[in-house]
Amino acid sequence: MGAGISGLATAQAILARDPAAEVMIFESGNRAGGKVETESVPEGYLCEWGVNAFLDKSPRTLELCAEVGLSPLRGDESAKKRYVYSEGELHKLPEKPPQFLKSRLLSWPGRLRVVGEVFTGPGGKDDETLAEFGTRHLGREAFEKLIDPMASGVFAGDATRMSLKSCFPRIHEVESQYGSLIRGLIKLQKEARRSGKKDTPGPGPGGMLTSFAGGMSELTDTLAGQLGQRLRLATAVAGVSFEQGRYGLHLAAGSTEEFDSVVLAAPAHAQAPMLQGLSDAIAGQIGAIPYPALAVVCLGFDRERMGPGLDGFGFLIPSREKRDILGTVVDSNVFPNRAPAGKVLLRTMVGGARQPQLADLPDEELLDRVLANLKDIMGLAADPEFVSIYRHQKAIPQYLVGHAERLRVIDAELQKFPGLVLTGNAFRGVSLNDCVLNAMKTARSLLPDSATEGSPA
């Protein structure tokens, strides 16, 4: 159930393992793709409603593209330039240690405190917030100016509530193994060089932003097209039952269909009511996962009239700045084909866990606030010639402290229901790469190579 990237990729992965498998995908909406949707507007801009791109560091996503016959489009090298707005100016994020020491983003005491991270060790909590972790390792200033805006950029989240081990499990593992992140990073880089790897671990997310010539919808549209009549749109599932080893899908239209296995790939808030009659425990756990509201404001400008503009990817804003926006991506810098020649496309995020009420402002007021912030921050000298506003009442699932325990409870309850799998970005990774990788894991759990393979939920 659910024809977003998780549902589509799971169906494709199952069929890749067994072309004879009988697979059916149910989608309550009138289109496939979930939060992946690209709009090509008459003015010549290419706007993303949701997912903007993926990082090419995940082999599985690139394998999926090859399997369905797509050629990914790598972003421009300028995408490596990222900025943080702090204390009245934009600061380029340092890419290497010497640049960090010269950057004015942090004060000298703040920079020295980050260097002192090498003397830190693991904390006493098994599950701590990003704020607790960042302050303990890097100091308060570095947390506020680096980690806090990162949390809003990735999750539109509140770093004082989000779980480190669930949001960034690799960082949690490095801390657990090495104590200090800096010491761990140095050792991992040495190991990578000894093994002959070209890409060594770094402080950033790694990889290059990647999309497609026609936008991210190319991937979901291609998957949906290849699945053909297996995909049933405008077919809502009201509930799921389990009797004598078979699952009944009770459709909202009134009929019931039976299956051996069921994969729920819809958002958690949509999965919860489907499972209410099957397991109140599971429904209660997944229904409690929060999704804050988020608005995406796309603006097109004439490059010559907009003022100084901004090179690189864009910028994020720490919550301490008390701004109305979370940050802005210069889409046409990353993927030049997203704006006509001589034009610039900006994509600004508003709302999220910090200020969800701002995402619900009327269009005119929302636009006024966005432009006021961009003119102040970027020095815009003109009004946009194109505007498109996209709203998500329930945007990105939030992995708060306790998320790992939530998953443990769900996994234990799922042992009662063999062949039932919950997937999607509400559980183990919010990115498109995470969803595609988890789709492959789901296919392997349902169609194992041998009887010894497990069945992760």
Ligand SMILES: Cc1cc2nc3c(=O)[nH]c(=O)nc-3n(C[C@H](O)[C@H](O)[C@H](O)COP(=O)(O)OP(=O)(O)OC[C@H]3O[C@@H](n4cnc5c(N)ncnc54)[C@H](O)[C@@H]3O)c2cc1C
The other form holds:
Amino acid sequence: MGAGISGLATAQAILARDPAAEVMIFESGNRAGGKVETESVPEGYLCEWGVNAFLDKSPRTLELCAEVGLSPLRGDESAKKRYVYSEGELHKLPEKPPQFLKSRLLSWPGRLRVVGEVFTGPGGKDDETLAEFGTRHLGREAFEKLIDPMASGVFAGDATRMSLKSCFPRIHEVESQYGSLIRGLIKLQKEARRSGKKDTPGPGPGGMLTSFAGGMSELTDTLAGQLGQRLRLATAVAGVSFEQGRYGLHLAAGSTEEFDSVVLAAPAHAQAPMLQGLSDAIAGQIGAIPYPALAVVCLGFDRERMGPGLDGFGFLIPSREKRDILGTVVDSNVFPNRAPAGKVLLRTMVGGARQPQLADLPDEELLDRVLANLKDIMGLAADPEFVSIYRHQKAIPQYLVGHAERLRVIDAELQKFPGLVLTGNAFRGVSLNDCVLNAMKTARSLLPDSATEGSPA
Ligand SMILES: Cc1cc2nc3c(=O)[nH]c(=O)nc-3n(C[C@H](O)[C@H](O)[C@H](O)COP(=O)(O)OP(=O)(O)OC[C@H]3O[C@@H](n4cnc5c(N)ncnc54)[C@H](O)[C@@H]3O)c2cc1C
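Switch from the form predicted on its own to the form predicted together with the ligand and print that structure.
Up next: the whole complex, starting with the chain shown before.
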């Protein structure tokens, strides 16, 4: 249920394991894709209203592309260059430790405090906020200027409430294993070099931004196309029941269909009402996952007239700057085909966990505020030739402190319902890569190897 990337990739993975499986996918909207939605506008721009790209470091998404015959499009190498806006200036984010020491983003005491990270280790809490973790390891200044914008960039979140271990489990693992992140990174880099890996782990996200020539919808449209009649659009699910080992899916239109297994891949806020009655405990847990509003503002400019412009991926803004925007991606630098020749496409995010009300501003005021910020920050000198605004009333699920405990309660309760899987980006990773990885795990859990090989379980 739900034809976003989670539902589509799950259906694909089930059929890849067992082509004879009878799969049906119900989607309440008139199109498949969910938060993946590309629009090609008459002015020649390719606008992404949700997912912009994925990082090619996850082999599963690339495998999925190969399986359905899609050729991914790697972003421009220059997109590795990212900026942070701080104290009136854009600072290039250091990619390597020597650059870090030269960067003026942090004061000298701030830089020395970061170096002192080698003497830090885990705190006493099992589940702590990103702010507590970042301040303990890197000091307050580095937390505010480096970690806090990362919370905005990935989750549009509030670092003082987000759970480090649920949002960034890899960082949590490095801390648990090595104590200090710097010591851990040095050891991991040595191991990677010893085993001849090309990409050694670094402080950045790692991997290249990747999409498709026709934008991200190419992936979800292709998956939807291959499902054919198995995908039922404009068919909302209202509830789920469980009787004598079979699940009933109650459609909003009134009928009920029966299945052996049910995978719920709608957003958590949509899954919660469906589960009321079946498991009020799960419904209560997942209904409490917050999804703050986010507006995506796409602006097209003439390159000659727009002013100095910006190279690289774009910039993020620490919340201490108290700006109206979270950051801006220069989409046409990353994927040049997203704007016509001589034009530039900017994509600015507004709202998120700290200022959700800004995502609801009327169009004119929202645009005025975005343009005023871009003038200040990147010296914008002209009005846009193209404007389009897209609003996600419920955008990205927030993994707050207590999220891991929430998952534990849900998993324990799910023991009562064999064949019922809750998936989607609300649980174990918000990125598209995480959704695809979880889809493969779901398929494996429903059709374990012994089942696909036809031997008794
Ligand atoms: C603005 C924005 C930008 C993002 N950018 C990136 C990015 O660049 N890279 C990245 O990796 N991730 C990004 N993400 C995160 C990304 O959205 C998710 O990882 C992923 O797309 C979520 O997919 P999903 O299938 O889990 O959920 P969704 O895409 O939300 O799909 C859920 C589907 O369920 C359907 N549904 C809801 N209710 C019902 C019902 N009652 N019955 C049937 N169907 C129902 C919905 O209509 C929808 O189609 C971004 C998110 C947002 C909001």
